[in-house]
Amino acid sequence: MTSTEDGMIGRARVQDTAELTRFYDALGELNAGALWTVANDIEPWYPKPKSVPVLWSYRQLRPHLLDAAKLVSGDDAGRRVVMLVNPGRKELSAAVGLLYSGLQIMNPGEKMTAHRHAAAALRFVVEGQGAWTIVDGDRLEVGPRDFAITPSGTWHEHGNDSADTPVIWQDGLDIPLVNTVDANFYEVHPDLHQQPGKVIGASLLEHGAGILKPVGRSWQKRYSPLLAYPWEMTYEALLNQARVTGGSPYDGVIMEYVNPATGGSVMPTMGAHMQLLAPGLATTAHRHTGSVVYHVAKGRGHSIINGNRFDWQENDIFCVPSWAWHEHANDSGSDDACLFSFNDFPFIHTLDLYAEDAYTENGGHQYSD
């Protein structure tokens, strides 16, 4: 807003003197301060976002990815991750608002050690054949384009079976909420790998059905049963979709992983989507509260955040702030194209922080979820 609005009665707008400056001064030494020197930074007229909408390459990224592969080995980093990093909130390590993101990398034959933290986690495969992960003791294999969750307090581990290709997947976690709420832990096994199953991908065979819910089985944990979802059943669902509905203005065809015990979010602090954008396709501009990272799974386009244009194809990964205008465009006249993302709108949900605005020609809408 404007400085005479902020000027206005019932917001701050006292002036400085000496006198008041010599009482800040005081107040400081006793760890204290005056509100209405901050009331208005501090209680905005609407969201003000640090971060900023940003487009990270694959293109560009991948050759890097590679040379960490060839820099650094997989037990001295942990993880061999390369960050996404936002430059407004780099204090913070997060790729937009209080999400983490990067893209792992590891080599033919690699294994990661196993460890579990406070922090919860997802992925979302990128390429390479071979890829695997342990979630407390459920061993998935997982492929180009597959989704799978790490929840909080999870014992995992990764590996990459192939015997001459690396595996390339994308991370996301809510470190920068956990830690900024100050409830984060790290533990590394303490045998250091964990003893799988004998059948892989129990969690899937168990509750992927989707259509059907185990009879007799409780499931009494905030986080989904399903640790992975398929491509191939996503982009079906996403078609099959397609065929009865034209989906959202904003955002085309959209549908959420869901945990199938409660078909709520994946994960208490974390959700995902996948959205299909038919061919042409130009969604209307919306705004809502929480952050958003998108994924280019399929496909070529363009979005506009906050009036900049960002030009975007497969594998790309780009970020919404919260409360920024945001539309996307499918550039392809003949193939659809498809964004995975993952975003906070579970905790933003919880704390009943939601809500929405549609563009029009007249101006925005408010409406709450």
Ligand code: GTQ
Given for the second form:
Amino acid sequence: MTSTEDGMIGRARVQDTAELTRFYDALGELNAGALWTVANDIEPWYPKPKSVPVLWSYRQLRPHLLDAAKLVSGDDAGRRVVMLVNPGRKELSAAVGLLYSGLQIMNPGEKMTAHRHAAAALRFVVEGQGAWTIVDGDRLEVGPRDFAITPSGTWHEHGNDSADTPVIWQDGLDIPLVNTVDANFYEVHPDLHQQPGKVIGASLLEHGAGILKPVGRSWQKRYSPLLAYPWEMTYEALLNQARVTGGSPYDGVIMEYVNPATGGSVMPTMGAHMQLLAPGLATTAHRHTGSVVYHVAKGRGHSIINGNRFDWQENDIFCVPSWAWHEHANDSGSDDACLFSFNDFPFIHTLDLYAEDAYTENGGHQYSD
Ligand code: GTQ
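Structure of the form predicted in complex with the ligand (previous: the form predicted alone):
What follows is the whole complex; the chain from before opens it.
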């Protein structure tokens, strides 16, 4: 076990003196500084996120979404979204780490204008019939628990064709990440709306077979050619897998939404999973680099995140910051519980920054307190 004492040799341990304070001030005047005054903060022994674990109660947020639908027009808001703000990262508009999330509401008959940005987006539908989104000309019609993606740079616009019910979906974007590397762009569609193709859900018809892929169709882009992932197919895949295996000790039966052209994540910065916790299941704790936002797709239960218990029910949202211990339990009686989640793992993996650690009773972790 490695020592994590900041007073040890090998760590910065310079004591303040009046002379040093004058020295630091002089450097500050020159837009410079002494590394040893910040070294232990900027090189922590292990990841110490500013984000904290949070649970957002859908029951509490929903009335405010309905208020938003009355208070501002879609045209004025651009997108009418109640965003989720992590108290440790307020300045970044982040739900956790460098991931943004929010709940978007669209009134019956409403549609939003088309735009595109360098930030990538994903949607998980919470409630309402009649939701649609057009992504680069492909009109996707989505319902509760469906998952859809809007990759970086694709034109998109959303709407609700229902006559009487609002649509609410959860957005997930990598906005804080893209802004942190100063790479975001934004464009309003010159015609304000796209001309959709004749076939609805074309990407699903073409690439959604699962066990087969089209021949002679090359796909060079970094994101999935499949844009919509229906709940029915997802749930069936989980139930089928559950007949064969109990899944991961940390997550139960868990599957990743896949780019069918590569077998990899749906987009280069963000990935997404759906997991099924069998009735009565309580998982083992682990931690890893990378941030995760969860949406309770089905059932009720609780998660213990860095020692704090968060009880959740359907449509609640919670987050697990990087390197936080976490375990999940299904408290739904004889029903299964399903957690949708999205993460920044693809980005973390691309940079070879993924690390994982299993919890053991007697400690013994390589990097820990
Ligand atoms: O639908 O493109 O929640 O650009 C925030 C920013 C949704 C979107 C959000 C966005 C979008």
